[in-house]
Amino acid sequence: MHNNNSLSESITALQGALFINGQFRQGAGPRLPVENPATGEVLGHIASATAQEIEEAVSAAHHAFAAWSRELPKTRASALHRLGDLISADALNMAQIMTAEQGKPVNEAKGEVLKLAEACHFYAEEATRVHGEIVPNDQPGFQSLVVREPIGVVAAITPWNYPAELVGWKLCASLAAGCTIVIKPAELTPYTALAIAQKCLEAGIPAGVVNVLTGQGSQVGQALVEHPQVSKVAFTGSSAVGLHIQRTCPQVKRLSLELGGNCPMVVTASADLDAAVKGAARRSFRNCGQICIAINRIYVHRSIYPAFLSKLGAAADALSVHNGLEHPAADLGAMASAEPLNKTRAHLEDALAKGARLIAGGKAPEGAEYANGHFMRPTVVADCTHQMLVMSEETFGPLVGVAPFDDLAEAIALANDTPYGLASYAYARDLTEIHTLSAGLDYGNVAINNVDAGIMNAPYGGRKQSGVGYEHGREGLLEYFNFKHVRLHHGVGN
């Protein structure tokens, strides 16, 4: 059970703030509420960064460059693993803000923070592996030297699905790399990122390093994309906005752009149906599906078709759905606003209304506990088209279509027709089947008998509508440097 006061304090400790410079201060600008999904309480309010305030960010943030790109690989990197070690440390309290305000439960609030502790330590290593190279050139008395230089000014624009480890992902990516970043987070989650900045605070990390401004994406979010001195835009979210940001850039940028996706998982007759039943319960449904990873749509063959769907509905049915901060071990907590829950009825209406046939959940489930929050049931929906919504487009809800498929051709084409291409998934215990599906499927991350796509290093990342560049990995860091090409005539041997 939570301790309501002490996460009122920390909650009352970042009202209105932002942070600049290195210091916490009132915003000037309106403030727009923040509410905890479960109940629909305003948990306080945020200010909406003004023009100068923006402008003071990323002034401070390009001041300090100058002296953080040039700071030893080792400095950064020792920076990187206090700030790791400060966010393990407190990393229950940081897991409550954030249950507070996005939904998810408790213990998976818990998880994610530690992720971002793990992504901290590992861009901390990789900091100080950042390798240049000699290259041989066709005429004696010259060398060609590559060397890799940070970009500048990052702004970060973060979503509120996971609103740890998608602003930990570009700050310490950023952070090693020797770039300074202004952070933009969700309206829905900012708090989160701003207990992000008060660990970079103690942490000692230089002033004007890290900052974070709050606000709309429409207003703040896009005064950085607009920036003349913000020299790369990191952002996480929908496909609609990452082009929008594609489109108005009004001079050119770096883009790393990690978008939606519309994952499908295809289960052959070969399959563990176990193994499968319990990767497609967890990756439908963690996080309320509110993930860019989420399975979508599942293509099951058809001679255990009717065994996966019986399976798979008693394990949707099996999970239990609470308030997160209540109940810290619930599998699913409330979704994270209305609108993702509006979509995900939307999307259900539609299947159902074009014959697809409910398996689980379909509702919000009934009580007291759940009257003001933005619940609902995992629900499983069979004999999926692609006439359907669910099976077409992202839902980013707790809702998954099931088809059947007579052919592994058949299959994997029904897989790749969509306009997405981030992760896909697969269970098959046939060699020639899993080479033919790692080979067919056209998407940045497979997975074969595991849903857990990514791991911190490798690299992760989507193509086609999905997104341009790679988070995780040395390819990762690779996206925060400008190269170089140093050629010397030194006269030596010719």
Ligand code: TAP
Given for the second form:
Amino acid sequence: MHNNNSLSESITALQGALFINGQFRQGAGPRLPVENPATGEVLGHIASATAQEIEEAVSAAHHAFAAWSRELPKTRASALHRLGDLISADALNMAQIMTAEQGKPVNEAKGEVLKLAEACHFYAEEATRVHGEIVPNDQPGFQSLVVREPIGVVAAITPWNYPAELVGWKLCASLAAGCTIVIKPAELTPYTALAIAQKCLEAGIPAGVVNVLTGQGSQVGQALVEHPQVSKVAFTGSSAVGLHIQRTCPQVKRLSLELGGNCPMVVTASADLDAAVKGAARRSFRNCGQICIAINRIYVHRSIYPAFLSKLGAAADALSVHNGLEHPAADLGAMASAEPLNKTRAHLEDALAKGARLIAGGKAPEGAEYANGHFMRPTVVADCTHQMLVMSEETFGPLVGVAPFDDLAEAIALANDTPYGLASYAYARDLTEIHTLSAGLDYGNVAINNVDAGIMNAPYGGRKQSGVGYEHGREGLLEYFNFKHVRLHHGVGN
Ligand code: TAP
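Given the form predicted on its own, corresponding form predicted together with the named molecule:
Now the complete complex, all chains and molecules, led by this one.
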């Protein structure tokens, strides 16, 4: 059970706050409410950053870049290690802030905060291992050095489903590379980002290196995209907004776009059925399906289709749904807002109207606890076709569609048959099937016999309409560098 007083004190301290040039200040702009999605209660208000505040934040980041980019890598690494330690030490408090604004159960939120701390330490280590290259020349007496230089000011624009990690990956990679950053978190989950800014202040990260501006994406986010002193936009969010940013960016600048998905899972006749069901239940419903890499649709070999459906239905029915602050260990909490809940209901109605069979869930849990929040039971529908929205569009809710297949080529073709290419999953024990699946799935991430596609030291990114660029791993860090080729004529060996 959480401590109401300390949580409300933590949130009160962040009301209306902006973090600019190393200082918290009250924003001058209009206030926007932030709600607890489990209760509908207004937690507080944030300030919508004004044009002048946006200018001050970018200008602070621009000025801080000159010194931060020249700091020794080990100095930047130490700052990141300190940040990671401070975040882990306060993980429960930060998790409760996240649960209050996002809805996921506290234990899961705490896991996310601890993974943010892990990202700080990972990028701290990477900061000291940024190597260049010496490449061969076609004439004697020349040497070509390829060096990596930080890009400049980064604008990070982030969604509400992973309020700590999706800010953190951009923040940590920027700091490690020597970039400075202005963060615009989602309107629904601003307090987690402001709590991270508090940790940056405590960690002694120099003024201007990290800035946080709250407000609406269409205003504050768009102003950052358009700002001539922003050299890179690191965006995670919907494909529609990502495309809009790409179209409306008025200068040439680096963009990394981590966008939406509609992720398939293929379960072949050789699969370990119980492991596949366990994986399906976890990756379809965790965080109420509000994950870019959530399983949206499952293709199951016809020989095991009925058994898979009954086991997945039972696994979905066994998941507990609660107010995540009151029940830290619940499997699922509230959905983050009415919007993803309404979209989930619409996708369910569409599937049922087109002939899908309801196997589990399909409605909100019953009882007074759920009366004012955005709750939905984990839902499984069977006999789905690609005419149904659940099989072709991102639901971003606790709904999964299942369909049978007869041969693997058909399953892979169906799995690839959407505009998205973020993550895919497969369960199989036959080695030929495993190789066929890993080669055939047209996705940036392919997880086989597990459902955790993202680990910190491997690249994580989408293809097709799921985005450009990578986070995590060495590849994620390279997104924050320009390469410079220095061709030197030294004359030795001429
Ligand atoms: P979006 O509506 O796209 O919002 C993402 C961020 O962009 C928010 O901070 C939003 O601000 C801001 N924004 C909105 N319009 C903007 C504009 N014109 N210019 C600049 N910024 C703008 O996404 P969401 O609903 O928060 O998040 C869910 C989506 O994120 C899903 O599609 C999900 O798949 C995707 N996602 C992808 C990944 C990866 S790694 N590929 C990871 C997580 C989530 P407001 O909050 O004020 O609207």
